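Only one chain comes next, encoded as structure tokens, the form predicted alone.
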Amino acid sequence: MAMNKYLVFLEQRDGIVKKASIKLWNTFQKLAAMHDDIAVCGLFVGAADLHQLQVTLVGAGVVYYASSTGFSLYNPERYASLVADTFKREACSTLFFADTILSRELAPKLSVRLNAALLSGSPMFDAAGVDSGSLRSVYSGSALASFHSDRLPRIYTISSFPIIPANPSRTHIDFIPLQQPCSVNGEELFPLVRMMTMREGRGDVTEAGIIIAGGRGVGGADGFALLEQLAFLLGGVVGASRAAVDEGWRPHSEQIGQTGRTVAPALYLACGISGSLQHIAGIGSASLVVAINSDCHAPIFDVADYGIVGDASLVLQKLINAVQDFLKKK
């Protein structure tokens, strides 16, 4: 039987993995429990916490990194000779990212010097396997179309993952440092120009489980201030709609949407969004998604589970009293 050897590239952001990657790694973990075929290494590029990956990463094998401080910063082209030249040593068959911004421009690079097939956006796999394709959204969401990769090597960016019911026992991960290659001088190539980090305390949208989301309809900047409240009190995150941003209302880091980002949380509350095409394919792969719209002809109660005819500002400020009342008495 030949064996199948998945490269999972572990993104880092100020030394933290993102959680989407350690998911990702997990789940592949919990297919190779599954099959006898199917080995995972992984890699992570920049300055980050060995003692967080111990505890979070689950089943046995390989996690190289390259920590120097040529890496502290995001570099495309040194980035991409380092997980191609790893790729290349460990004889890998597919290269997985968690779909991210940097993989959306990374993934592509690899796909060259590789000479691999490039599926982006792509949900996880099921328990078949990697060779059983995967379904994704077209058409801003009216269609949904299957992909397969019939030739190796080859790339995938992960936008969603599967429950997978195997549960790999926590073993020993090895973890080996790699030495920068010197064939890249990527501060030429690539200056860096302006530094931009997120404010502390605000999380991401492509990896958080609550999500509280507002457009045109909370009225403005201010009308997002019930929004925080409500995100805080769940332990969620606020995002936004195209025309909330372009208003200015929120920073791009929170729109999502074909144009912004791609998010599959386990809630999504969706405050005074119409719910265009553009949209709705940002949220497709949400669990729930609850709408609150003062138009009841609004496109966003197509798509969501429940729905909540009213003012944005009234029905928010009533959540936020019951929420507040229940956590008072736990």
Ligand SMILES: Cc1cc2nc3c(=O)[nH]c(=O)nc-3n(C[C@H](O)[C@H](O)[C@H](O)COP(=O)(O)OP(=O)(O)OC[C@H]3O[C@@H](n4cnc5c(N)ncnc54)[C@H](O)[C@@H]3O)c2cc1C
Given for the second form:
Amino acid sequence: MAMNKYLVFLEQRDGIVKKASIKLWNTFQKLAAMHDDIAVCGLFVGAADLHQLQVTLVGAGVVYYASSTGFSLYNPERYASLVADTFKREACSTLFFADTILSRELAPKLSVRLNAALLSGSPMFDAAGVDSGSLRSVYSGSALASFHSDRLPRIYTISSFPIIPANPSRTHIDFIPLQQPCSVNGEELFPLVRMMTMREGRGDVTEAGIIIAGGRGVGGADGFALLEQLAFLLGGVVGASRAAVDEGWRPHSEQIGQTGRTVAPALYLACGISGSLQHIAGIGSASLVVAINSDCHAPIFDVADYGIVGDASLVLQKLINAVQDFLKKK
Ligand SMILES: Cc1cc2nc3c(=O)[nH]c(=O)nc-3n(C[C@H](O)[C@H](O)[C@H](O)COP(=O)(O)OP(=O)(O)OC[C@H]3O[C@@H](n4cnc5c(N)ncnc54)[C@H](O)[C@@H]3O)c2cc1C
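Switch from the form predicted alone to the form predicted together with this ligand and give that structure.
In what comes next, the whole complex appears, and the chain from above leads the way.
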């Protein structure tokens, strides 16, 4: 049987592989562990700390990395050329990205360069482990639609990950530097000169393992002080509903939902958030959802694993006290 080779793009920020890309890599390692005729290789572009890469990525296969100065800052043309060159040279069938702001720019460019089908959402695999399309929520999360393409190659931007019940069995990865800068046709357009971090010191909700999110029910910008305190104690970050953002209580970078960020934390604590379809659309990949709301009929309780009916500030204060007591005893 012909070998299927998947290329996984390992997106980084400040030289560290993003959590969404690690999740992507692990998902394909599990898939490869179940199917001998599936091979996975990775591509890391940017200032690489080889040791960091070696401890971060587990499984088997090859990871190519391009860390020459031409790749240290994101440049869409240059990155697209490198990914396309690697994809063709390795004779891959499918290219996978985590769904991020960067991949939403790169993937369509590559779709044109490689004449590839472009799919998004959660990929589906047939019994042989071959990608067979994607599932995506539509109508603000009230329905699921499946998308298929017979065309090869295919490119996916993945926002939620299929559950694959296997563990990586092989454990050797070859890390191979890409020496040759790829050819970039014509003049480079729009090179990135520097990265700016909005609102220094705040965490990125898309990367966070714990999110303490607040909505209109928090009552105002000051009400978020308790959420920040709890997030700090738990090593998490603060998120917000659109209502809280529209009120000007929180920045848009923290908005979660259909027109905000899609998040995948281990714990999502929703405080004073009603649970509109547009908000829920952003938290489908959260492992555990806990909701605090004063209205026992709030729709958020339909999707929450645990619910607490009560005033958000009172419950948050109790939670903060309990965590502080716990930390003191440790
Ligand atoms: C096209 C479109 C895109 C949208 N995109 C997004 C999006 O990306 N993200 C998003 O969040 N929304 C989005 N919305 C808006 C969405 O429809 C809701 O209006 C919004 O999510 C409501 O935010 P909320 O839950 O904070 O506020 P509300 O709906 O007003 O809910 C407040 C909740 O707080 C509770 N509450 C009140 N007081 C307390 C208290 N003291 N303690 C505890 N609970 C209390 C109430 O019972 C209520 O459930 C979008 C809407 C449209 C039309």
